[in-house]
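In the block that follows, a single chain appears as structure tokens, in the form predicted alone.
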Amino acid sequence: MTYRELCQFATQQMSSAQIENASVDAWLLLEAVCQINRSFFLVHGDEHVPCEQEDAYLDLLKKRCTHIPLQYLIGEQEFMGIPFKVTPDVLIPRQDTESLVEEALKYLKPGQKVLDMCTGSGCIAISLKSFVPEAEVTAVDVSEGALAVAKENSEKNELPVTLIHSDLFCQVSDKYDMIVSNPPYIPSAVIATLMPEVRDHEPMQALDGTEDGLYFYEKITRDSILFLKEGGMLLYEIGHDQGQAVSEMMTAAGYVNVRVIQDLAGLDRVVVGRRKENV
């Protein structure tokens, strides 16, 4: 098949398999497998695809039609303009989470220490290091598989962060100017309603926030006071309906200036607060 025919065939196959944005995925798969860009496609679209590339493309297409996420098939996802390796050990970085990074960057200063709790692929920690190279960035996760991916991403992008294998704060001993976290926050009963790409393929450990979705916010908020310097910042990504609950939780724990920040879609996405300074 030609490049154009292959892309059209993939779009039809994925549409039949009820894949959202089939035409976009067909192109992104072609771009990754054949290492081409739009300019090449416009000029050479009616030329035949090399056999090896066509076979590789059709193999990945077959897998995509079973709802394996595209990012796991091509092994990469961009976040904050940085390429991140992704595997089934980590959640796929999402644009929503960029709101958390952007808010954190308003407060993070060179030389400060920041802790990324539940780091996954390392996208938050490594992005913060990218924008504030003089910051000391530490990333924590309970999953050894996730930490291995985060380590690769740190090394590949030449943005060094300290990685700690820990169940939340168990192995953490330092004090930080900022703690950021995108913890598991989906209520257990909601998991079954998610898209199959998420429900069946992304790591459950990184999704399930237990019964009400607030379990990890409660634990992190309670213990964070011990690991934040006076006046230090705590920032969370949240589900769109969790702003009030997490805000009240932080206020009850002694945080001040607690605010809920909306994402580009106008949905509650980030909660931020400052640890009260002792008087």
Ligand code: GLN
Contents of the next structure:
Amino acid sequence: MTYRELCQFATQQMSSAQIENASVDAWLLLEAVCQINRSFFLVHGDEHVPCEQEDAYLDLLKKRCTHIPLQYLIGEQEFMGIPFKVTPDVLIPRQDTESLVEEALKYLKPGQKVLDMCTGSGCIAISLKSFVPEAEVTAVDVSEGALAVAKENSEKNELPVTLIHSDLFCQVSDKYDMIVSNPPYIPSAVIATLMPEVRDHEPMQALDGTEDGLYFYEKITRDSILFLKEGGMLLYEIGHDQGQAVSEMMTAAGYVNVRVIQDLAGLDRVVVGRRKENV
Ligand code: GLN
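Mind pulling up the form predicted in complex with ligand GLN next to the form predicted alone we just looked at?
Let us now look at the entire complex, which starts with that chain.
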């Protein structure tokens, strides 16, 4: 088949398999497998795809039709302009999470210590290190599989962060100027309603926030008081309907100037607060 025919064939196959944005995925897969860009496609679209590449493309297409996320097939997702390796051990970095990083960057100063709780691929920690290279960045996860991916991402982007294998704060002992977290926050009952790409393929451990979705916010909010310096900042990504619950929780725990911030779609996405002096 030619590049154009292969792309059209993949779009049809994925549409019949109820894959959203089939034509976008058909192109992204072609771009990744054949290592081509748009201008190559415009000039050479009617030439035949080399056999080996066609076989590799059709193999991945078959997998994509079973709703395995495109990023796991390609093995990569960009976040804050940085390429991150992804495997089924980690949540695929979301654009929504860039709102959390952008908010954190308003406060993070060179020389400060920041902790990323539940780091997954390391996308938050590593991008903070990229924008504030003089910050000391530490990243925590309970999953050894996730930490291995975060380590690779730190190394391949040459952005060093300290990785700690820990169930929340169990193995953490230092004090930080900032704690950031995008913890699992989807209420258990909602998980069944998610698209199959997420529900069946992304790590459940990274999604499930237990019954009301607030379990990790409760634990992290309570414990972070002990691991933040006076006046330190706590920043969370939240689900669009969790702003009030999480900000009330933070205020009750001794945080001041607690604010909910919207993402680019206008949805509540980040909660930020400052640890009171002497709580
Ligand atoms: N911190 C990672 C991210 O934002 C992982 C989050 C998670 O596993 N809940 O993508």
